[in-house]
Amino acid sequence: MIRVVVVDDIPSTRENLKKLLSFEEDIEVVGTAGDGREGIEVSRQLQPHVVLMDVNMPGMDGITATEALAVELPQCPVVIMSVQGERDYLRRAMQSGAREFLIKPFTGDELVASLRRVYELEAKKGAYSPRAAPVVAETKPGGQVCVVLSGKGGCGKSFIAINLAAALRIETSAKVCLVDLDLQFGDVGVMMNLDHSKTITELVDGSGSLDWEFIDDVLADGPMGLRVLLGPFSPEYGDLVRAEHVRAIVDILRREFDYVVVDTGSQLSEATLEAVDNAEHVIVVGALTIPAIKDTRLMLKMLESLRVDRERIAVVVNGHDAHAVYDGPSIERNLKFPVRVQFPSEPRLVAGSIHRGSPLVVTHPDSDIAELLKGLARTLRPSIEAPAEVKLEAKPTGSRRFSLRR
């Protein structure tokens, strides 16, 4: 049975979903709250498998339960329910950990189809498992899958993801494709000054079988020999994308390709989730603020829920200068984790070079930031047994210097 706990503030709808569920043989209500932060109590009392909650509520919001479910019961994943126009309300939930969200006024079957899916996901995960192991990423055939995350948008994800991409191109030689999975409002063809007619809507439209010469058709060609596939040009193509989709997308390109580049959305959607689970890297941007530590802490933790080895991620940091109110020590203590690289703040820089639609490593191939970005790089080499930590430090001087450090 699939238990579920419903949270929401009007005692009629937490009835009505109650009977709702009733009817399916598989999923029992085992518990109802009418705010945030009775839920979490109710949740952690009765460890159910899935909370159904609401976002507007009165004393503690569902998005605030949200966050807190995903610090204290990572094993209790979060299906958000919110009116229709609230897409501002859905962004931040999904940022907060919940997996999947219902527009009311939404069916039955989405209802059920949802909570199923949530639940086979984690199950997948061995998130029900109070003993689990962490996930090791499988060795698979093919190339290496790096996937490019952050808790929150402006950190400069797809500016790394981009730059990424162009270094391993640069710095191997080798195959690289690069993958806008950010299925709302990606931006990689924008910031790369790509013209093209085809994304990746085009493969999971059911209009023939996936293949490698689909695919090939539908990628876009970039600069240095990348070969990119896009994102959809609209946000409401984003939900035709499904997990199954990213899955068979990814098999296919890994074995065509050397490595593989995706970039995400500021959300854990079931796509992204699914690109973390076939990735051998995952790289968590931040940046230099109070929102975006939070962001990434949580970030963290979510990926430490899913059993997603320590070893896999590698966290960076943007925005770094001399007068910083924080620095590298300080980040890692807040994060309790080890940061990979802080990127140096060169707005005019980073600006000019997606004006130009040419990524910086190609633009300015001895800046302090492509230079980072080519180190980046090279630690996802296989033949890198440990990867490099890379740390960008401050001379008295006020230049930089950077180390390699093991």
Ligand SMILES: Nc1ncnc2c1ncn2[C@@H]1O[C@H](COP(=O)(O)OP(=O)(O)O)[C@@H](O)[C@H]1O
Second form
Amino acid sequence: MIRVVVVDDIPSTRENLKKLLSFEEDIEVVGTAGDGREGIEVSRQLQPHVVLMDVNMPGMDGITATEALAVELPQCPVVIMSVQGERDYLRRAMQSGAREFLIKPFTGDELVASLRRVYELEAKKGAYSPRAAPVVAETKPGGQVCVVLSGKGGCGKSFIAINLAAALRIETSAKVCLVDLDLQFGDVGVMMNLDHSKTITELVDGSGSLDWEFIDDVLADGPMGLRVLLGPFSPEYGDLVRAEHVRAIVDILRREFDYVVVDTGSQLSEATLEAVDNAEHVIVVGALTIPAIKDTRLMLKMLESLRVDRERIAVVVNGHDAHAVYDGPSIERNLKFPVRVQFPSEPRLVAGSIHRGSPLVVTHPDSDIAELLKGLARTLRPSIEAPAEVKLEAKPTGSRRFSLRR
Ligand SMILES: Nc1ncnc2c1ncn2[C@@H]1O[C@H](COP(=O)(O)OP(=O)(O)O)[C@@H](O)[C@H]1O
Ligand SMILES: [Mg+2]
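Rather than the form predicted on its own that you just supplied, could I have the structure of the form predicted together with the named molecule?
Complete assembly follows, chain above in first position.
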């Protein structure tokens, strides 16, 4: 039984939600509250599995209450409900530690799916079982999912995602699929010079049932046997791709591929958050500028509030600026997080590879940056195969910028 506490200031809304959920055999509303403070009190007493929380309430609002719950009852995930137009709250809500975000009006099915999902995820983490939480890689059969994120656009996410996918092919001869989840301005297709008419839009317009055959038909063929799921051709189609689509697509892809590498946009969309939830590896790309470091720190905080284990996260710094005053150690101190690899700035090589529409690890396989990309790919191998310490020494001129470690 999934025990739920409903927090909303409008009594009729509380009643409606209760009634809606009473039809579900596996869900029980064990308590209700009329504002944030009362919500915390009731949750403390009843220890529900999930708290369903409104945003705008007199007294303590839902976001403040969610923050407090994340600290006080971390085993008690919050699903935030908010009306349309309050989309700005998404970021704040997610930073406050909310697990999911429902936009009112939502359907009963959406609500129930969200509650079950949150519950199952918590259950998987072992929160409700005395056994230790399972290793993430073991919870999902099949291939591994690796999401490439950054707080800021232009840090080199797409460049790294493309080259990581290619490097995985080269280094492990695994089956690799690259997914462009930058749903508004995805440019994997142009960066790889792919001439292909089918995109993720095809998969979500409801015209066919989502199965491997359908996806196989939509995937583009990239270099070296890479398969690529392109992002929508136009930004307005981005909204069609919902979290449930992402989950279904990723589930199918991980059955067919050894690695699914996901490029993302600079907005933290629900699609991106869903991909992160399902990923074994989260690569956070930062750069050597103050705003980029700040954004990387925010992103790490955000991942922490989404309860992404530190072991799943790799921070990489893409050294756009060769004259940067920062270096690896100073960034590590600032982020309080190890930097797995720093890529040097190589405008000529990077631009050359993009111009040729071919990954840099293919066009310039012997360059330092290609070596580092391949090294990063090797660290993503399942732990049994991975060497305990991966260290890549730079060519003689190299400095600490060229280190790579696990
Ligand atoms: N290590 C690098 N050295 C030089 N230029 C880079 C490097 N990494 C990325 N770039 C360039 O930076 C720009 C932004 O990269 P991109 O991958 O599109 O970023 P994002 O996907 O994060 O918006 C691209 O034009 C790319 O050529
Ligand atoms: Mg990009």
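These numbers come from a predicted model, not from an experiment. Residue numbers count along the first chain shown, from 1. What we label the rigid core is the largest C-alpha set whose atoms superpose within 1.5 Å from one form to the other.
Once both forms are overlaid on the rigid core, the distance between the two CA positions of residue 77 between these two forms is 2 angstroms or more.
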